[in-house]
Amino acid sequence: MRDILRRMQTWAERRLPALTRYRRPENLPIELHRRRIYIVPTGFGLGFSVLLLVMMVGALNYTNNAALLLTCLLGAASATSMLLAFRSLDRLRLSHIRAGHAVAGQPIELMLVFDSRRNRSAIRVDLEHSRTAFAIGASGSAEVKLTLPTAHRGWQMLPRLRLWSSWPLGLFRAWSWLHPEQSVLVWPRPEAAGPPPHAAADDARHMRLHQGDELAALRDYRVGDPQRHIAWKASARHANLLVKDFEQPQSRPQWQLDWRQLPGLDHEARIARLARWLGEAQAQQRNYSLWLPGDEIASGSGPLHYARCMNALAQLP
């Protein structure tokens, strides 16, 4: 059966290239041209055509030149609207696609960038259940925001896009399909609740030190210590010089998130728990590191560090 379907597809691509050529993914940029734009009358256009036919029959029957001239003018206007609908898509180019961030089950935002050498109006783009309209002015480009539903983590191929327009009179609809060869990365969904991570930095013996402004303790003098930190009065009562130590334990110890700390969970459950820990660390503005099979991310913080860690989780096999 598969061989028969493959032969039929090969025959269709050879005999009907305009219908099957653009169902396969294409590299950006994608430019529309006359061989990939289709035009059909709308429901309103069909009703208008019937009206013109009735008007023409009446004008010929009653030999009414004014009615016949009006019918011809309306027919010419409808033919012109078909040409304008075609020109609204002709030479339109999709140059870039940028994707935002979203966890599995939430829609991800896409930014489509269209370029054109002339002004265009009332162009609509459909992506599954998402639809929006845009126009291109003197700037020569337009950015269009769409949302794509997601179901699972990892790379997700973009579906086909449909561009269409019924401008200016709504009598004809011109449309074309775009299938960009691009994927978006969907982050894993964090688990709803669970235990906090075990960080070795929570132990006082492993707490990192930083320079503080308040006196923490007195310690023995080490070569290189500044003289202004020497506690002269305390040193007079001891055999060795004592130095004021201003190093204090860091108030927010870093988290060490490790795949190997979760031996009792299955593969996806580990990913969900690490995703929750990453979200909590980001919300608490902590420093954290992440160890994954084949990838080790050093300690850091901030939105870029969080995105890097979530991207690594999303790409796990």
Contents of the next structure:
Amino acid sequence: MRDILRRMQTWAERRLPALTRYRRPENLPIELHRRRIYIVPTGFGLGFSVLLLVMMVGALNYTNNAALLLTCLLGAASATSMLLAFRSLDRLRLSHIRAGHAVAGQPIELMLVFDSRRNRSAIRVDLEHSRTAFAIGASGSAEVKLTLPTAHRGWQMLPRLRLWSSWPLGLFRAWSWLHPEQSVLVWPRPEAAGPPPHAAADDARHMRLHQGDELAALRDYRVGDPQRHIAWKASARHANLLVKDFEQPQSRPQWQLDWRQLPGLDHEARIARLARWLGEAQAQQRNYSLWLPGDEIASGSGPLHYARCMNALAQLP
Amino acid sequence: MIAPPSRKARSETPIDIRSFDLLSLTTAFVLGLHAAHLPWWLDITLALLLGWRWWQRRQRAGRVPRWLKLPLLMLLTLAVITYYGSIFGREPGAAFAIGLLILKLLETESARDVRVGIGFACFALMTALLFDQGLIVTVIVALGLLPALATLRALEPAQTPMTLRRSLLPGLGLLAAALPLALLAFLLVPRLSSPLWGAPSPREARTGLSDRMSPGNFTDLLTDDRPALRVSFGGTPPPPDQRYFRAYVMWDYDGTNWNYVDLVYRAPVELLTSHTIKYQISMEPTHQRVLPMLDVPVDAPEGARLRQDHVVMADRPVNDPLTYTAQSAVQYRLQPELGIQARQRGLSLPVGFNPRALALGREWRQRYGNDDAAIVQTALALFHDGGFSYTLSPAPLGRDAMDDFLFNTREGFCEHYSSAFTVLMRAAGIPARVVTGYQGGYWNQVGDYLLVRYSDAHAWSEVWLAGRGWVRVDPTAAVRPERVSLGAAAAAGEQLAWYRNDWLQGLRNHWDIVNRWWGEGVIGFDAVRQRGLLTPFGIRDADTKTLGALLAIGSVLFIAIGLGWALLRRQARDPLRAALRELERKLARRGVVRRPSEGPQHYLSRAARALPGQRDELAMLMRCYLELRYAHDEPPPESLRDFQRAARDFRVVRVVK
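Could I have the structure of this protein in the form predicted together with its partner chain, to go alongside the form predicted on its own above?
Starting with the chain above, the whole complex follows.
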């Protein structure tokens, strides 16, 4: 049944462009107005109107004017609720969209910011299969979190959003399509396992020779130790000389990640490996630089640096 | 990827406690409205079930198990059938519907269940009006829509939390906004001229007078103070002692009962009259055919026939409120010539009953000879001076009821007196009969109408006197003159319940004008009145097609108004612009008109050149404006106020050339 409906919808959109003229992506902000809000009764609305009809025929048949008046009142209230449903969407504005970070295959988190001058209740947003509801109170804006499934790295267009509401009575459903012209950048998925990056040859020596100025321990004197490092007070209580050993918490050596150093792998595999290395470097709090064809990112660290590198990777052709 | 939840699963998500509370409230309201029509044991059971379910749902969400629900359903069906004997009809139908509504609450867990429950509750609210469509009941029923609407609102997601009162108020606003459209629809929905299916069951208890009278059977009626008739007169109303409304004329007495026999094909007897009075009666439904008329009706209104004794019978029972216009004689001679047959009928008495009363009548005849009037006076004097008293709870009477009453108990009310009087007259050889109807009523000054209640029911006698025809004699008045001048309640004195005291009664009488307006304006708005609705607009007879077209036009009009409201976009007020406009108007009066394509800077510079005397002032205003407009996102309020003041105080100085 749903398939049939969906097929009919696609057909209608192909054949009757006027009906679906808001299919094309538009720039933010998008403000809803009467030409793009549609209203149909819900299933409950249809059932309720049948009930009203039964009540009316009953009241007419028994010439019971009080009951007829009640039925008319209920019917008029239902009809008025249609206007309220329309008004709950009218002039609602999608002002901007913020996207989170996600690697391909994982859902990406989107933050939609709606604003309105009026208070609004029970507005629902459908994005593919993610659905959420929000209300706008006195602050005049609402942030709505949605997730969007991703499949491939790179820029991904946002699909159409459906904004709908059955406020206030659930008898009518007002809806509108929003197709913001906005893409989200999906990071490449890192490979599951692989070799560590090729470390520079002088790394080990660099580490050995390094001396810091923080006292780490006392050790036996060895020939060649500088005299000023000898712990005289401690040595007085022992048989042999003790020397203060200094050390500095050594940041791990920096990685120079380079596209050119990964021969023999195909394009996507290279990207996946670089992505894994970037992730490891970030986890180990190393400094790292990245060289990519057409882009060179100098050494750095921290989440912003990581995001910059991943963005560059994601945008590779 | 995880499959999306199916539509069914989504609607099955359990509802929150708020929606359930509101649904319970709605259901409780419906139960309360119907409580009076249901047997008390069903009321209590359903109320307990409702309370239990509400408590249980607060403890833990979940449906009541099926093994409990099914027996309850069968129990309900069985109970209704055993009590009423059927499941169809108004009372059993209502009982069954309310029971089902409570049972529905037992299994209510999802939003869909709640919506079904609310729809059902709305229907049940409407059925409450089938029992009573008075103004107060209708208003209460309409108030019952508030929790129903609030429940539907509570089902919508993402709302700010609200108190109960605040959740009911928007519904009131919605109903108020819907009222004009509802009234339009009410006026124009074409009424059916004949019902599509059977009218409500005639099993309904008849109210009002019956076509049979025996001493004592008015007791229920005399304590029923619901309105029976509302009478408005074209001119001045008749004085209280002439406010006799005739319903039945009873000739036949069998020793216990006086009976009315409906002789359909006899022509009305002759009525000579010099003075008639016109009036209109609105009558509450009695499910009987008799239409009470002011004594004595000259002819019958439409849809009714005048019987032999000027009793008016409608063609079908009065099941709905009815309004009719009539004309009656207040000074009259009814049936100046009495035929032999009629005379015999007016003298006949059952054999073997009331020997002492018969003897007394014969004795009077011997004493007064042919002076009928003297006999009547003697009888009235007997009631007045013979130790008789007026009471609504007289002692029971034996087989010879009239003997018992006249010589033993000597207490009773109108039925006893009229019955005894008529028997005495017949025994004395004067043709006599009993007439029942209403007497008195409350004159509502504000509404200019006479309110007659069921408790104003009365019985009196008529005697036939040669040369005068039938003459009304009210023996009760001989015992208790207040009965005629003030009504049964006054005559009964202390015997009535506390709630019928004078002060409250007065309040109720005044309030009745609202009921009358409701009854005539709303309840009595039938097919005939609807057809005449458009007479002021030149449409004499509005048929279904015209009404339908008007309804469509009116609805479109209302929808247009509603759409206008919905589409209303308030322009954001721009005080800076308004101030500049004011300045422009002042300058325009001196001939410096801003061109459509001209920006503020150019325009104000031009103005400064045109009015050299105020060049500096204008240049300052221009600078201010430009800064306020373009230097800030939001102009700072104090500078804005300065600019507004400057623009307001700006005066173009007239330069003498």
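Given the structure is predicted, the values throughout are model-derived calculations rather than measurements. What we label the rigid core is the largest C-alpha set whose atoms superpose within 1.5 Å from one form to the other. Numbering follows the first chain given and starts at 1.
Student: Does residue 83 count as moved between these two forms, where moved means a C-alpha shift of 2 angstroms or more after fitting the rigid core?
Tutor: Not so; residue 83 is displaced by less than 2 Å.
Student: Once everything's superposed on the core, is residue 166 shifted 2 Å or more at the Cα between these two forms?
Tutor: No, the C-alpha moves less than 2 Å.
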